[in-house]
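Below, in structure tokens: the form predicted on its own, a single chain.
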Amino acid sequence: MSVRWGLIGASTIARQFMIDAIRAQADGEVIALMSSNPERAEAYARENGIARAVSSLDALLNSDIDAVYISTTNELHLEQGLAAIKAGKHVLCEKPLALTSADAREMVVAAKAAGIVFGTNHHLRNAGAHRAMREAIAAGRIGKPIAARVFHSVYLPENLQGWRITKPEAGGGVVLDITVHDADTLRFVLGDDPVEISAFTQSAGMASGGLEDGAMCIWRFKSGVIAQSHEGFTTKFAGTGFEVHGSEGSLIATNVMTQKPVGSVLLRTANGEEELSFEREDLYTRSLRHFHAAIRGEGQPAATGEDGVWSLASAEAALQSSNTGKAVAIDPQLGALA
């Protein structure tokens, strides 16, 4: 029995990587596309070869779909992932789930009420790396972990120069777009979670209308690791990393905060230095297995609603702190999604 998919919203991630993810599966196939622009749903469609193409979230909704997946502007999620759940259809939506967790935890608690399973789309969690190094964590070779830093600053493709930088209304900034990521991956390889945000923001030329395009930040989690972490639109030449340094040893991961399944990761001791192995499936096909099985009722999505909900707190705490100048907590509420 196949999963039929449609797509919510035209955009370049659905065409750059989760419409070969979905065709990536054996029983998943792409139905149909919904954009608010009716001749760049045609064209959209045409263009990747998807039979239907409507420009009403009805028409989708009513199409003949199991699952949709959400990448329209952030403000658009809460309004469309609760449809889709009332309609009964399966959410894969991308980060951040709204614009504030309170939204995200409305719409989490709502496909759990009614069945439905629903995935935030937080893609470097499947990376080959990250799991190397969580797994490298929890198997205690780099003895108790200490510290960890991101290094996650890139330059804004001129394709993707649009909302992010220019519409405070639409969830634009780094922050919801990059410092999101960093949360998630944080909190997966460490298998622990952030409990206290400081946070500095910069506008380096590129956003405007008051939004960000850089950021810093100083994480505490709940064991007492403390990290520090760099997300940025404006930094041309920089390669991105993530280390985490331990009591027996450190992991030194390069060129792994992307979407590809690139990159390395050395694991440093007294014994010397060695280059962990770790296989290198695509990421968002590998997200899209878990959420086919989670489907069939096998496990969960790679990424939950509740790591979507952890990640937009972060983050929210994260602006909070720059606004203020302060230490943030960082408080997901999860209590109310049991």
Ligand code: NDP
Contents of the next structure:
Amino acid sequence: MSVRWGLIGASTIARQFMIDAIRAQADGEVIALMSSNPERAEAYARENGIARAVSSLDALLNSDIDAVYISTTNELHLEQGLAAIKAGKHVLCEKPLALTSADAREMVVAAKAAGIVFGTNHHLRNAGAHRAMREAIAAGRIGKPIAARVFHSVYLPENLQGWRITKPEAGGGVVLDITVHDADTLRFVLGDDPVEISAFTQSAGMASGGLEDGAMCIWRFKSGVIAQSHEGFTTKFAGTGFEVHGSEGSLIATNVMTQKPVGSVLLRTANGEEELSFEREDLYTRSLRHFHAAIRGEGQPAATGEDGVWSLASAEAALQSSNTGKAVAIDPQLGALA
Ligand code: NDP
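Can I get the form predicted together with the named molecule as well, since the one above is the form predicted on its own?
Zooming out: every chain and molecule, the one shown earlier first.
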């Protein structure tokens, strides 16, 4: 039986990656698209070969669909997610799940009560590079992890220089956009949870309306590992990377904080340097495969709703730290859900 998807949001990410990822599944179909604007809905559906275009959430949720993918601007995720859950549809929601971790928790609680599958589209967990690093660390290949460094400052492409840099009310800003991914990737690769964060943010000339377009964060993890991360929209030539340094070795990954299955991972120990090989499957296709399996009752989405609460609680703490000048504890308050 196929999984029949409805898309909420005539977005760039759905057009560039997610429609193809759904269609790459043997059992995935894109049935309908919802946009708040009827003309945009029609045009988008036509351009992407989607049979049905609607301009109300009710119309979409009343379609013959099993699951929804939510990729609207961030302030809409909560209301749309709760409505989809209420309608009994499985939900794959974009990050950040909502504007606050309390709202994200509300969605996760509602999804659990409804018995539907709920996932967060943190794609980087699906990258072969990050999975190779996680496995190397778990296998003890760098000894005891001591510190991590994340280089995730990019140049926001011109076609995306909209709500992200002008609309605080839509959940703009680099912290809700990119720091959430770094939180999730650090948790995934280290197999550890952050407990505290200290952050400086800046507006380096691209973002307006009080939004930040650059951030540097320092993280402390439960195990004692400390990490630093740099997120930005304004650096054209920086390149990306992810490093973990341990007592017996270092993992140095280059060009891996991206949407594509590219980059390299180097393991450096007393024995010399070794390039780790890893799978190059499309990140979003793998995410969808796990989501479909979860619908069949096999395992969980690659990133769960709880993972989305963790990343948003981390981003929230980063923003609070930047505003107050103090380190802030990270607490997703998931105890009641465990
Ligand atoms: P877009 O700006 O492309 O789309 C967001 C919304 O903007 C759409 O739902 C649409 O509203 C509206 N919109 C799109 N085009 C136009 C237009 N020409 N004129 C007016 N309105 C328009 O957003 P992104 O695809 O960049 O991001 C969407 C979500 O996905 C965000 O939550 C973001 O954080 C997340 N994201 C996640 C990524 C990942 O790798 N996990 C990568 C990129 C984004 P309507 O539907 O009403 O038509």
